[in-house]
Structure formats: structure tokens, C-alpha cells
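Take a look at this single chain, the form predicted on its own, given in C-alpha cells.
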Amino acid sequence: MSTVLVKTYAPPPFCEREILRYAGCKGTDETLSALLQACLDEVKDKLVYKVCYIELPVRITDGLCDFSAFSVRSKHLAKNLRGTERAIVFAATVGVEIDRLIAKYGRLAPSKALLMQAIGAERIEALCDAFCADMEGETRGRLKPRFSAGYGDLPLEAQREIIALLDCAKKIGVCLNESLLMSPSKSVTAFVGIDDNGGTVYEANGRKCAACDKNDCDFRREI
């Protein structure tokens, strides 16, 4: 595969817990429950789910990951590479709606900015985990975690590479600005090796944490 393809996706099933992981809060009680509630119905309507990729051959030298179409220097994006000749690079959104609920909320109810920016995150990585084990059928290896711009030693710059490889702004509609931030700001650009060989198949909910070794974060999962 050589050309950029574009998928849409239904929305995935809404994961409440994870979302409360996401705002920091450790348990919930009844009004929060109506609030987060309440947020989720002004925003179910609202999202878009799209996905755009491209397979690649890899090949690892020294650190150095090449992609044929452009390369890129990382050590820890190499070792997660590593054992595969192909690749998928890929960039997910959910659209700008929530940007827009994130910054009126932010103006008249902090709370409730701070859910939206919870499903946001939640809504965006589960579209990717929907991805992911789409494309582990499609592909028939088995896929690495996914690994994105800013992890480990993988510099932001990268995103500039990917954002034009994929034209994302013309299929999905995300652009990148001079600060190498996405937007929407809910979307997520990502290197996903092939196992042909055998390997541990994708995995949602915790496996890209338990393949991380930044125990600090505050996002972690519990593994």
C-alpha cells in the first residue's frame, strides 16, 4: 500500500471511568454523575471519527527509523520498532466541536470544561484503539503499541513529516501550527509497527502503558 486512505468510524462505546481518569478524579458521587452525564449527551452528537494512514517499509540502522518517504532519528521509537519491515502511519481526530464546548465552558463552567476536556482525550483514544485492532485484521501481523511525536526521544519536529506525508489537512482536516500543536487539538498523529513474525497482539485498555516505562504519568493505567 502506497497511497493515503481515509476511514470514518461509529463512535466507539463511551468509557466513563476512563474519562474520570482523565480529569484526575479518584471516584465519583451523584453530582458528578449528573454533571459528567449531562456532558456526555451535549457532546455524543457533536464528535467525528476519523482516521487517516498510510503502510510503510521501515527500516531500523543505528537509531535512525527510515520510512522510505522520510526518516527520523529515535532510539526509543527504533526499539519499538524493532523486529518489524513495515509500518503504519497513521492521524486520528474527533473534530473541532469539542474544542469549541472546551473553550465555552472554559468561560462559564470551569467543571464542566474539565469533563469536556476528559472526553475529549477519552473519545480520541479510543478512536485510535478502534483503529488499531481494525487494522491488525487488515494487515494480518500482529501491530506494536503505537507510538506518537513527543515520546521518549521522538522529537515533535516528526509531526511536520506526518501531517504532510498524509495531507491531513485535506482528508481529516487537521493542521499543524508554528508551536507543532495539532487542531483540533483532539487528534493524535502515531507510528504503529507489523509484527509478521509473532509478536503480542494490540491490545487496548493498559498494554501501551504496560510497554512504557514513564512510571510518573499521571495518566498511567493501572497494570
Given for the second form:
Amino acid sequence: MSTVLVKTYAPPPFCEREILRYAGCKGTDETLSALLQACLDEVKDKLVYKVCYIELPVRITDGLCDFSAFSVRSKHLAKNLRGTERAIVFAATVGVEIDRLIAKYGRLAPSKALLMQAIGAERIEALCDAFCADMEGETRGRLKPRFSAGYGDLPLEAQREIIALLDCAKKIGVCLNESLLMSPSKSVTAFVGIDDNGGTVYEANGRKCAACDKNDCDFRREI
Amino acid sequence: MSFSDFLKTNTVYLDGGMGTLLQERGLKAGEQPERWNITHAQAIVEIHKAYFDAGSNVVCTNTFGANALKFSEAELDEIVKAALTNAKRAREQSVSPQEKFIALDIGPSGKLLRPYGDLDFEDAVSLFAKTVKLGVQYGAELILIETMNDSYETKAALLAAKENCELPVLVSNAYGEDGKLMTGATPAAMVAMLEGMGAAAIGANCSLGPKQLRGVAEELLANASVPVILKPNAGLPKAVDGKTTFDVTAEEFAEELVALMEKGVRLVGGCCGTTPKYIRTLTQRTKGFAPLLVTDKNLTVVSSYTHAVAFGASPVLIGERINPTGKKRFKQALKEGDIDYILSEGVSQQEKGAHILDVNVGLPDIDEPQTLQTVVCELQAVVDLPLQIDTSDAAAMERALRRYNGKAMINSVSGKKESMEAVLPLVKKYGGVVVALTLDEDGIPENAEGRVAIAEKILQAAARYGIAKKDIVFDTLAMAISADTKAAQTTLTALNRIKKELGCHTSLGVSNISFGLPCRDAVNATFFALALENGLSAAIMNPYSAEMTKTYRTYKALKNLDENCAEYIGAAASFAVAETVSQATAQAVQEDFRSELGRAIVKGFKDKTGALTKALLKSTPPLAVVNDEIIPALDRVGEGFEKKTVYLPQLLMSAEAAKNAFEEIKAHMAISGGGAAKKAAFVIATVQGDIHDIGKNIVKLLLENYGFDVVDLGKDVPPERVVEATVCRRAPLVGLSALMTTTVPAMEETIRLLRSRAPWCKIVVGGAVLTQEYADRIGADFYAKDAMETVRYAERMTE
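Since the one above is the form predicted on its own, can you give the form predicted in complex with its partner chain too?
What follows is the whole complex; the chain from before opens it.
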């Protein structure tokens, strides 16, 4: 398959615990919960859940990951994709409205901006999880953990090729700015290896942190 | 025959998809299809010819992504030239008999415009202008702007086309499943803006199949007074055995389109997945089809970047609070460049039910064009209501209209020759609904006849500029009855006659009527009711006025404009709740503060602190309120944050509660004279290339709470601007924020420049990627890991 396809998802269930984690809270109280609820009510119907993706063959030689349409040099990605012969490259976004809300409250009520930002982070992660779970069914293979530009030695510059390859601006409205940031900001691009030889079942939140060696991260999950 | 003539009476068959056909011929994912105009010219000619052979009247050049962001100027020139040559060659080769035209195709730039992305509006206009000029030079006969998913970028492209050629411009947007553009605009909003700017036809293409676009097409048809375009995909793409297929067949596609042609769609074609077969099936099925002629919908409508507001059915409320006249606090905000204060006025008016916001920033010693542009852009980042650009400075009006995302209301033009010559060309160029004041060189006529005569004069002048009656709303000028007791009657009679005899909509600045009288609200509200009964379409009013709101709600209920009186009943709850907030207690709080204010700040009850402060100020001097109540409360929360017993959102809620308290203190001092003594100036910015500003805004909020004179330069700020502001204010402190590793070099450059040109200042850095080590390496004075650390450092440095 060499076509970029687009999928739109129904909103995945919200996880308030995750949102609070992204907001830097290890607990909550009545006022904070009420504020979060108000933010959730405001944001609920304003998001989209869109993904565009392509399945590509993978050939790894000496740290070079060759996807035939393009290739990148990254030892860490090569390690991540080891043992796979195909991979999905995807871009996902929850749309521009969350940026509007973050910008609005950034000016008027930073506490809400912070929560909106956390909601956006939780939403885009939830969308990526929903997409990967869906793909696991569709590709009839086990999916490796997602790997994005900027992880390990995979340079952020790879974003240019990923965004162009997926025709992101047209397919789902995701653009890249001069600093290689995506707009809308709550967007993700990633490689996901498809392991046709079994492996573990795709776990939404479970192994994300365990697989990362940045042990001093404020957001690290305590499993 | 020219395309414009052809469009008048015929169905226009456009072409179908290009991308899918190129992929079949070997175009790879990620490859630029526009280069194929040169490298695979024959393939492009064949595709164009196949569409002409299938019956297309218009073939669009293979220039969707041909812009100066993707190609060098030399290559762009070559591509556009080759693209038009290919299309012309196809036309020469095709022997089918229909009329044939060639459209320069323009797709999105591939970048998102500010404030969500980093492409500036004017840069987008210049970008599109380059492609337009080349298209004209190489012989395009019309322009198709297509697949735009952002209203602002659509405006930039249409403006570029209008400023650089006389060709008819068709504009088509990509709507999502929700029937809106990605950035939120409804079809009605797009019609308002695009028709206002002179698009020859307006429509929808791409993203969905014909069935899913039906609702969008119907909304376009209901609102547009120009022909409607529909160019859907062949349904959704699917991968079957390694090949892309689409799920709508040529027959199904034609059937859906015919149904919509019968409803009035006048330009039909296909987008992704459609092929010459789809177009042939469609042209054959509709041979001899008699197209519906376009009718003028005669709608008076303004729009924002999300929605349209129409005049007529229900009275329109225009919030008047963004205006410095008679408002000391507002004047102070304008002079200090305190945009946030202005934004909060906008948001509160929206919450109070305003449909449109009047924006006036006229002050004698202010750069009005620049300020108006800034305020309009900033407002459009946080409020989705249409705006009324209110200025007597034509330069300011043009700057604001140009940047405005939507179709604005314009306040105002009068019957004076000079005014009409300055304002009407702007209305024509940028679109808009203009408020026309019934006065001229001889002043305001004392009787209704005189005012109606001026209205007629303005209509005639507008017609000469090509501005339709529907885009003019008359203001028959409410004058103080305290000066002339006949004044209200004259205004109402003129209003009524203009509505009935001229068939135009009307607007009034209602509150002028009560000038010089006590208890003005009562007079205003009754006059408002009378005016509504005389046909008033819109009122410029104070949305905070309970009397006006009551009148509005009651009027709607009485006039059968409020189903089941639901709105009235909903609003009635707030009629009863008068100023009881000041009695609100925070008894649940066990904190040992002397006053409720302190407790409310600790608990982050921001709705209460304003009223509590106001009450406290009656008996306590402002400085004591700050030093004995607010600051100790903030300190308490700050300490909790440092000990990790209070989390960041809670710290911020307290800070916002304190901000509301400070706002009352500022207002109190603005009236009683003398400003609050501020501590040192603190220049703050997110560095160039970085658009994340939550962290910076948090620091700003806390610094302001602690009395610093924060100069907020915003995000994506070039080093020179940081230096300029620091030098200009001789600020002892500068705070820089960066979130991305890619933008840390910009931070380093800013520090370097500051060291050479503002060597006195101390520089604090912060942001997700920063560490102590990083901060040392780039030469910062202090690394603050959070907002409280910045506050503590700033206090130490300025003690």
C-alpha cells in the first residue's frame, strides 16, 4: 500500500488523572476539580480527531532506516523498528480549537490555559492510542511503541519529510513552522513498526515510560 | 465568450481529480506534482485533454502547490508557465465542442497563518500574489482558489488575486464532516466574507464525497447571491490490494450532483478520486439541463472567522464597551498597551450576550492605525464575534479591515463628500456592512425628512462604487432629549421611514438619548423598546446594562422571536440576582486571614475577589489592602507551591483571584487620581521561533501580582525587539522563555545582543528545555525553574 489514508475517530474517553498529571498535579481539590470540569465542558465538542497515515516497507541497514519513499539515519529508530518489515507513518491532530482556547485563556486566565494545555496533551495521546489499537486490528500485526522525530537521535528535521510525505496540510490540516513545530500544536507524527512475528499486544499507556531512559522526568509515570 | 459571460447563464463543468491520476502514472508520495508540468508535460496534457474531451468547460492548471514557499522564484516561473502551456495545448488538441476555459489553480500555502501558525497575513498575500501575477502573465482566463481550510488564508489568497488581476476569481473551501472549515468557519460565514470581497463564485471541494457535502452545498445556496461551486471527492479513499480506490462510483457521483444542480449549484466538477469518466458521466446525464439562475438573497450579514450574524430576523446587539470615551481605566489600558484588559472587556461582553463588538481605540496621543490593527487581531484570537471597526481615521480603518478575518461591520460613513470618498472604496475592496450616519456638511437635519434625504444620497453614492443597499445600515442619530425634547421623535420617525421606504436596516447608539438626565438606564431601555418597534435592526449598547438586557429579552418574547419564551426564562434568573455578590461569604474556608479577601485569594475564588476588594476599599486605603491582605495571601500560596502542597493550577487560580482584586484597586485609583506605584520594569518574551507562551503568561501574571511593571512582548519575539524594549524602558530585568531545543539558539542570540546594548539588565531564563547548565552556557544571569522562582529572584534584585 502506498496511499495516504485519512481516518476520523469518535472522541476517546477522557482520563482526568492523565490530564492532572500533565498539569503537574499529584492531587486535586474541589475548586480545581470544578475548574477542570468547566474546561472539559467547554472543550468537549470543539475537537476533531483526525489521523492520516501510510504503510511503508522497512529495510534497516547499519542505522539507516529505509522506507523506500524516503530514509532517515537514526540508530534509535533502527533499534525501535528492529525485526519489522513494515511500518506505519502517521500524523494525528485534535485540531486548532484547543490552540484557540489555550491562547484565549493564556491571556485571560492562565490556570485554565494550563488545564486546556493538559487536556490537549491527554487528547492527542488518547487519539494516538486509539489509532494504534485500531491499526493493530487492521494490519493483523503487533505494533511497536510509537517513535517520533525528536526522540533519541532521530532529528526533528525529519518532520519536514514526514509532513510532506503524508500531505498533512491537505489531509488533516497540520502544517510545520520554521522552528519545526506543528500547528495545530496538539498534533503528533510518529513511526510505528508492525511486528509480524507476534510480540506483545499494543498497550496504550503501559510501557510508554518504562521504555524511556530519562529517569528524572517530572512526568514519568510511577508504575 | 468571456468566462464571466458564460457563467451568467450556463452550468459550468469543471474538471476532476489530478493527484490520483498522477499517482497512477508513477507520482510518488511526497513528490511535488507541480514539477511534472515540466518533467512529464505530456502526461499533464493528456489528463487536461481527457477532461476537455469529457465535457469540462474549465480545466485547472496543475499548480495546486505552486508557490514561493515550495519553489524558488525561477522554478515557480517555469512551473506556472509550463502548466498554462500544458493546459492550452490540451485545449488545442481537444475537439469536443463546448466552451473551454483555463483556470489558474491555487491551493493552500501549506502553512498555517498567525496566530495559530507562523505565516504572517501580509506574507501570505505576497506569496499568493506571486503565483497570481505569473498566472496572468502566462494567460490564465480565470482563477480558482481551492481546498482552503482556513478562512484567513482564503482571504489572503482572494485579496492577492483581486489586487493583481481583473480575472474572475472562483473560491472553494474544504469543509469537514462537521460542515465547517478546519479553523471553524461555517459556509454562511464564508459566503459573507468572500461575496463581500468580490468572489465570482463560491463553493466547496475536496475532503468529502457528494453526499456528505450536501448540507454544506445547501447552506451555500441559501446564502450566496453568486453562483455556487461543488467539486467533491469520489467519496473516501480505501486501499485495496495495494491500490487506492474511492467508494463512490461515477454513476452515484453524477446522481448526487444532479440533485444538487436541481437545487441551484452552478459549477460542478470533482476532486480527489474523480476521473474523466466521472465528468463524462455527469455531462452526459445533464445534457440540456436548464440551470437555475442565481437570485440575490438580499442578506445584510457580517461575519467572524467562525460564524455569520444576519440582520433582520432578531435585533442585533453591538457591545459598545471597547471604547475609551469617558472611561479612565480603559484610557489607561490603551496608553500602557495593556491589551489583556481590552480582551477581557471583549470576552465579558460576549458572555453578556453581545452579537457584535464595536472596537474603538481613538485617543489623541496614540498611533491609531497600529493600535486598531493590533487590537482587532488580538481580539480575533480570543473572541469569535464579528467586530465593528469604529474609527474616523481612514488609514486605521483600512489597516483593520485588511487584517480582519471575516466580513466586518464598519462604523461609519456619513453623507459628507469627504467621508464617502474615504470610506466607500474600503467597503468595496474589503467587504463589510457600513453604518451610515444621516448627517452631512450641513450637520444633522432637525427633521426626519432631512435625514431620509441624506440616506438616499448615501445610497446613490454607494451604488456608484458598486456597493449594494444590503451592505448599508443607517443610523438616524439618537440625540439628547435633555437638549431637545423632540429629538427622540425625530430619530424614530426617520428610522421608521428608512426601514419602510428605503428598505434598509438600521442601527442606533441608543444611550446618547439620555445624555444629561438622571437614571439614564431607564430612559435608554424605554427608547430602545420604542426604536425596536419602529424597526431598529441593531443597537450599539452596553451589554452590562441590566435594563437594556431586560428590554431586549422581553421584546423578543413579546414579538414571537423567542420560542416558548425560553431565552426570557433563562435570562430572568439573572434579573433577580442583583448585587448580592458582595454579601457572598467564604465561610467554608478555615484559613486564618483577617479578611474574606485574603481567604478568597488563597482559595482561588476569583469571582468573589473583585466585589470583596471593592467593599474593603470603602474603609481601607488601597495600599493597606495590597500590603495587608493581597500580598500575604499570595505569599501563603507561593510558599505552598514551593513546598509542593499547592499545585500549579491552584497557584494560578489564586493569582487570578488576586489579579481581579488588583483590577478593582486600579479602577479605584483611576477615579480617585494617582496611579499605583509600580516596582521595576520587567521585560518578558517568548523568544523568536517559539510560539509557546503559557509559561511566559504564568510568570507575567505572578510578577504583576507582586507589583512589577511587566512589559509583555508576546511570543516569537525577535532579539532586536527585546533589546529595544529593554533600552526604551531601561528595564533592570528581562525574562526569556523557550520551549524547544530548536529555539534556544534564538535565546542565546537575544542574550548576546542584550549584553552589548543593555549591559545593565539581569536576564532570567526559563522553559521546558532549559536547565541550569544550559542557562550558564548561554550566559543568563539566572535560571528559574518555575514562576515563583522568577518572582523571588526579581524581588531580590530590586530590593
